[in-house]
Structures are given as C-alpha cells and as structure tokens.
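Shown next as structure tokens: one chain only, the form predicted alone.
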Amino acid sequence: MMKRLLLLLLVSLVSVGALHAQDSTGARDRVRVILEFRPGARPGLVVLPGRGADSVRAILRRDLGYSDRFVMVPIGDPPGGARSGTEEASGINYQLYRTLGANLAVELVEAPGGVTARLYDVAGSRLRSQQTVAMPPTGDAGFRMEAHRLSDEIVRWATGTPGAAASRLLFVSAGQVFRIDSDGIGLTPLTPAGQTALSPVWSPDGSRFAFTQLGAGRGGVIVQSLASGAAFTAPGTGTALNITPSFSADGRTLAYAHSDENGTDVYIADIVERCCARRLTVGRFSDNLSPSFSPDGRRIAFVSTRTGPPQVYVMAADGTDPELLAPYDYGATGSSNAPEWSPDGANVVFHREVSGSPQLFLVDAAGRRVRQLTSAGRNEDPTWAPDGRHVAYVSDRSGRRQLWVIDIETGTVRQLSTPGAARLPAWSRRLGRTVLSPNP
C-alpha cells in the first residue's frame, strides 16, 4: 500500500510540474529545452512548494534547471501555494524528498521587502545556507534580473561557483540588434529597424555595447550606452568597413577589423580618450579579422588567411608574436572563424567547416588540444556564458537559424526561440550583483 501511495504521489507531482510552465506575466515560456542527462553525474534538486513568492519560484526553477548543475526533481505548487500539513508542523520532509531522488532542496519564504532563500542538504537532513534578499515588486523592470541573481547565488551555495542566469544576450535579426535575458524572455530592440547592424558585443560591465552600422558603402563601429542611448563612433572606424569589434577586459580598448583597398587588418583604439587607433596586423597578403581579447588583456585571438584558408591565430596584445592557435587537419576540416576566449582564459571556442558545414570547436589555449562540440546541422558564431561552461551559438537544426545553448560539460542543449532568423550572438558577463544580508 505504501509503495502504491508513493507511486501515485510521484505521478501527481510530475503532472503538476508539467503544467507549471508560465513566467511571472502569465505568458507561456518561449524557450524550448532539450535535456540529455547523464545518470549519477549531478545531484537531484527540488524547489519546494510554498506560500507566496510564486513568480520568484517559477524563475528559480527554470534557472536552476538551465544551469545544468542539477537533475531537477519536478514538483509543482499545489493550489493556494500551501505545503503539506506534515511539513507545516515539523519542517522539511527529508524522507519524502530523498525518496523522490533529491539531494538538495531550495525553499523560498516571503520576507519584508524581499524573500528568504534556504538551501537544504536533503541527504544530511540539515539546513545548509540561508540568506534574505531584497526584491523589487513583481511589475518592476528589475524584478526578473534580481530573481536571476538569486538563482546564481543558490548555484554558488550548492556548487561553489555561481550560475549564469543574471546575464543577457545580444543578437542580430533582420539587420537589427536585439537583447534577451539568458532564459529567452524580455526581447528588446536596441537599434532602429530599417538600418543594418552587425557584430554586436557587450562591454565588460554591461553598460554599453558596440556594433557595426552599415550605410553608404561603409561601416563604422558604434559604441552605445544601454541606459541613455548616447553613442559615438569608435576612433579609426569613420571610413571604409569596420567589423567584429571586441572590448578589452578593462573596457578601455576596442579591437576591430578594418577593411579597405589594402586588405583587412586588426586595429585597436582607446575608447576612453577616443583616440589613438593603431594597426596590429599587416594584411598585404592576407586578411585578419574577428579579434577577441583574452581575459587578462595580454593576448588577442583572431582569424587570418596568412597560410591559406581562414584559421584561428593568437598574438600579443601589441600585435607581436603571432602564431597558429588551433591546429587543423588538412582535408578533414576547412575554414575557421569567430574565436572567443572563455571567461577563465583557458579555452577559445570557434566554428570550423567540417564536410562543408560549420561546427563548434574548443581549443585548449595552453595545450592546443582541439575538441569538436557539435555535429548536427550548421552551427556557428559561438559566444561564452559568464559561467565558462555554456556557449550560445546559431544553428539551423530546428529548420531555421535560431539561438541555441550548449553545456560543454554534459552536451545538454536548449533552444532560445526568437521571432525571426538570428545571427551573431554575444553573451554578457554577469550583470550587477545580489546584495545579501545574513539572517540573525
């Protein structure tokens, strides 16, 4: 009888969880997720039902699942948000959640001006972490980002490193730059329709972005404030075609590719003083483009045709000591493009043609070992999440060019659905920080 009751409980909980697929506005989640779990690789985690904080709880469940650090135990909230009478009287029902496969449990409780978040060690039957977080009202423009920041903090409690929920992506669709949250919600246009924009990229602090604005047969690199919309043209980009901008880690220097009748070369400019554009490569017999600064600012990965098809190289930040970064097999792979350093500087991700179709690859910057990440469809233009384990990219595997995210540790993928065809994504660093105060 006990086993039968437990089975009925499991079926009921999974059914309720399947229905709980709406965001804080009541709109259905626009992000489709394909999960491929490796049994035993990650702890089970359950977000407990409860009274109040429903919108935060819904965002939290999604973010923790997207972190790919846990196997989520699907439990929906019962009508009225009440927990069971047993739990109300005596605390967390550790035995129940152990039976459901949870190793960790997250609880949210409304607090004055915010919520209290608790992380329980289910296996050890103990409270592991507890913090109270200020939270704006549900309708506030900053509400969702604060919930994302709380999600990242809970990931840090559980694993030692924060998640990547409190971040955003830029991408281009129909020539216009758009912004979305890491979970695919909050689509916002950042440049006017009717213009042609390319190569958007975030500043390190997330306050600005840079992009190429095409017009009159040329393209300048525009640096624009997200808050005010104020913009200026980066030094050295007022003539010819200038593409693929990249910020240095301190936000002071912008690298870009400048293309004219003499070829395509990598330049850098000081965007604080707004001066001093300087060429780093010599493209007399080759093209050099797609620069990406290493996190320490000492090196730049870039693409060059100096030995034939475009391949990924690395040089010092002053343009000296260029060398091939990603070894390749002639005949097995083709042109490479779009390199980007990982947040920890250990790897560079890029796309490379395999049998005529672009696929994502990862190269270890120290050992120069190359690993292929994708194989289905056409996959290109990768960009790192701030957690250093997720990569967003463009793929046509669903039938049209859309944004996808891959976890490089497990191979889990999910799609970020956009209204039209997407191109050239760029992932921000973590935006702001959660202000936490310990409970007495």
The other form holds:
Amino acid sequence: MMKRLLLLLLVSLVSVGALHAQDSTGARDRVRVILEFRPGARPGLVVLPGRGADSVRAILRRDLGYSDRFVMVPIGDPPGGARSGTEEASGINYQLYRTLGANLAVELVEAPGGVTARLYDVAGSRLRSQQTVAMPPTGDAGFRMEAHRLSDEIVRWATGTPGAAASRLLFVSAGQVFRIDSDGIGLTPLTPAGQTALSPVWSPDGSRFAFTQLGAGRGGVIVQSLASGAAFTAPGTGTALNITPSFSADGRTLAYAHSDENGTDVYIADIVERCCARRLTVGRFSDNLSPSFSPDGRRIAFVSTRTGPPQVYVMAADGTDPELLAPYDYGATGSSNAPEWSPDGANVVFHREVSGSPQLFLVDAAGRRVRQLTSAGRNEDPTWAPDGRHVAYVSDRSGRRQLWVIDIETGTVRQLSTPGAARLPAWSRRLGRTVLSPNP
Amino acid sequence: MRASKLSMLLTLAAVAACGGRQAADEPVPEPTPAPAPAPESTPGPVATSDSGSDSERMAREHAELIRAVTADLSTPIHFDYDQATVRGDDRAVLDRKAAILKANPNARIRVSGHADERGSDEYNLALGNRRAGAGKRYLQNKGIEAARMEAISYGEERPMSQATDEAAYAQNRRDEFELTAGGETLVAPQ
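Here we have the form predicted alone; I need the corresponding form predicted in complex with its partner chain.
Every component of the complex follows; first up is the chain already shown.
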C-alpha cells in the first residue's frame, strides 16, 4: 500500500513537471479520490513553415496544439520566407526536424481552390498521408471551420482518432445564449438580450439547440433552429418550471426536468411528433433533474435528492431501474450535480462540492470508479468535447467565471476567452458542412 | 375647515390604498411634493399635522395598521444551506401570514423560492421550487386554500444581496411573499 502511494506521488510529480499548465493538486478532502493523470508519451510534431496558406497554417498550428496529443515543436514562419530553396527541391530535411525533437511533420501547400496537407513520419523519413481539400476564400463564413476540419483529419492520420476542432460551444452570459468556435473565435448571440436563458444544449446533429427561457419564476424549454431561428416550446414544458433539457443521440427525444408543487421530476417528450410528454422519475418532495442520455440511448444519468443532498444516479431510458452511479460517502461527500455522458459512453463527468468549492469529477459507467479532475478554484458545469477527452467547464481561477478546457488525459488546461462572465457551457458534436453552411 | 379636513381624510385613504401594494423590500416612495406652497402662511395640511379630531386619528391608525399587515404578509422566511424545511424561528412569521390570509378571503399571494449562489445554477432552481412549495404547504396546513397561493422559483437568479459571504448567502436563501390580489380591501386579523 505504502509502495503504491509512493509510486502515485512520483507519477504525479513527474507529470506536473512535464506539463506546463496542469491543474495543480491541492488540499485533499475526506473523499477517497486522487487527482491523477497519465500523460503517456506524446509525439513531437512540427508544422513546417511555408509560403502561402498562412491563415490555414495558423489555425492548424493552434488546433494541433489544443488537441493535446502532441508536443508541439515551435518553428516560426521566417519573415518573407520559407523553407530554403534547396529543401523545397530536395524534400523534407528529416535530419533537422529529428534534431528538434519532432516525430511528425505537417506540411501545407497551396493547391488550386484549396490546400494540400501532408503528414510526414520524421523518424521513418517518409510521407505518411496526404490530401488536397477545397478551401473557401479566407473571408468566407465557412473558412475557419473547413480549416478546423482539416486539422481534425490530420489528428486522425497521426493518432487514429480525429481531433475536436470542428465544433462549437454554447454558453450563457448575462441571460443570453452565445455560440463560440472551439478555438474561441466567432462569438455570436443566439437569443435576445434582456431575457433569462439557461442550460443551452445542442441537438446531436448540431442543427438545433434547446434551452430554458425563464420568466417570472416559470419557464418553458425552447427548441430553436440555429440556421433559421425558428423555435417551438417542447411538449409538456408550457406550464410551471422546466429546466435542464437534453437530446437523445438520435435527436428524436428530449429529456428535461419539470418542477411543480410535487417536486422536480425527469420527463421525456417526442420532439419530432411534438407530443407524448411522459414522467420518468417519481420523487415526491425530492428533486430529479439534469438528465443526460448515454450515447446508445439506453440509459439516462441524472441528479436526484432522493437520499439527501444531490448525487448522480442512472436509470434505464424508460425510467426503470434507478440506481446510484457515482458512489459517495454518506454525510461526508458534497453535493454532486450537472452530469454529462461522454460521447464514447465510457464516462460521466459531473461536479461535486469539495471543501465548499465545486470540482470536476469523472465516474466510469462500467466500474463506477470516481476520479477527481480539478482542484484549483471553483470548477463546475462540465461538458464533453466530441473527442471524448476534453471537457469544457466554468472556472473562476482567473478571478471571474470564464470557460476553460481540460484534457482529461494529461490534465492540461486552457482558457476559452469570453466577454463578461460565462456559465452553463455545452459543447457540440463534430459539425458537418450541411449544418454550418447557412450562417445566421 | 371642513373642506380641508375632508381632503386630509382622502389623502390618508390614498396612502392606505397604496400601502396595500407596498412590498417590504421596495423603498417607500417619497411623499409627492406639494404643488406650489400657498403664499399665505397656512401650515401644510397632512404631513405636519400633529393633532386632529378622532376621525383623523382613526384614519391615520387604520393606514398604519394596513401598512403593518402588508409588511407582515411580505416578510420573507429563510432557510438553512441546501434545505427546504421551514425553520422553527419562521413559524411565527408564517402563522401571522395565515391569520392575515384567513381574515382576508380575497387576498392571494405568490410565494417565490430563492437560493444562494453556491451549488449548481440548475439545481438551485429545483431547490427554490422546493422552498416555495414548503412555504405554501405550511400555509395550506394552517387552512389557507392552495388555489389562493402560487409557488414559483427563481433559483439563484435574483439575489437579495450580491455579496459572497455567509451573511449574504443566509439572506439569499429565502421565500418571498407577494400580495397578488385583494390588497385594496385588507383588514387586520382579529
């Protein structure tokens, strides 16, 4: 046991040393949870300087860094220039990039109507993958997302699974729902100012979002199209207070919590036929809220106060077999809230009070092992990136509530700058072209 | 003199009617400034009057009473952290409201539940809902019809105090009570 503890301590020391922005390990609570990341070996990657396609290269370089899958080897684009003429003639200078610590090299060259991207295996001195993609003009609304899509593809070439750059987040600031790209660009308001919108959430195909419109202590769940702005009130949410909407993976069913004088219960409704609201939980004078579907649609994680302070439970999608999902020590563990099921179905992320501050936690859906992700400041309302490895959340570590992103593999964090205080983020799945083309 | 006495009574009645709609947390409006002081040295009618007949005194006392009843009706109650149970020290506050509502069958109220900023934003809406329900149920158990009371929740969206210390949190964990009908004819309970 002692040996294991020492080993863990050693591992955490090594990882803190290796990573510049790891969430610091702070004071322990009585909870038996250990802040623990396993960074593993990340290959060195260099984005080669070049002529042309500069805007795409800049986006790519940042996205590949944000993917947290590589140690980025910094090489600036030399002013007015480029790789030497000899290199362009003779190919990649593998020896040089090996010396710089790169295992992989990404090259971008302009092609008619787009760019050609190449991924080189520096260690093996060979071209690994290449593709030419059409690129809208730099000023075009779809340009940045197309560059993000290319970078996700390069991540797939290098690691086998795509990146998460071609995605967007919703969040609430001063009662208004905003949309922002995964790299913090393109802030766009989606609901009018001067109202109280809460809990925005994406439809799985990224074409719509749902949110609570709070007014005079009551609120309906609104389902709104991103392209046209057309909206309707979800079935069963026209009276009393209706909060925390969540789409099923097929986009047909909306789960939400309905609050009235009997307490708060989870309901589902068919939003294609716009009918058939049905209660799933029965909690007289207890609260049941924040439903989140498993990706296979068979289960729903949710919050319940059935045994005291709120904790994270799971039930079948028809409301049967409710049971505790995230174990806790009765009387010792703090309140747990805001669960969201990971896109790969393996984990549920949520926040739990530790010494008076909410912190992010993971519970694996199969083994029910709980793992703490953050410890610095207040960290709450987590939401999964489409890659199932990054989580966006609200943190006050910079002094006011802002959006941050943590890589659950390495513990690396970055800030997603937003104007004003931000809360209740929701990350989209990877966004397809058809969904994005009409830019509101 | 008779005319001035009558206008005084009318003014008092107006004050009483206003008082019926007065929520406790709203600032008391400044008295409307007198139009233009008369050139004569006659003292201003209502505010400075320090003595009067029995009917004047009765009207004044009635206005005071209505103001007190309204204040009692809108006194908030408070809750412990993450709890929605009516506290012992708030029972008397609610009992007073029940007596007033019994004496005024036309009166209707809205109970709104609030939470402090700790805890999840979304959970706090559910918690506020439970707190409003607890206030309403207490009054129901004291014999007030459910249909006369509306329970809603604002969660942490409308804090009483913006500060982030325990004193502010304690103030923010509350039920507010607002008269929504019957304020014009309020009487004090026997």
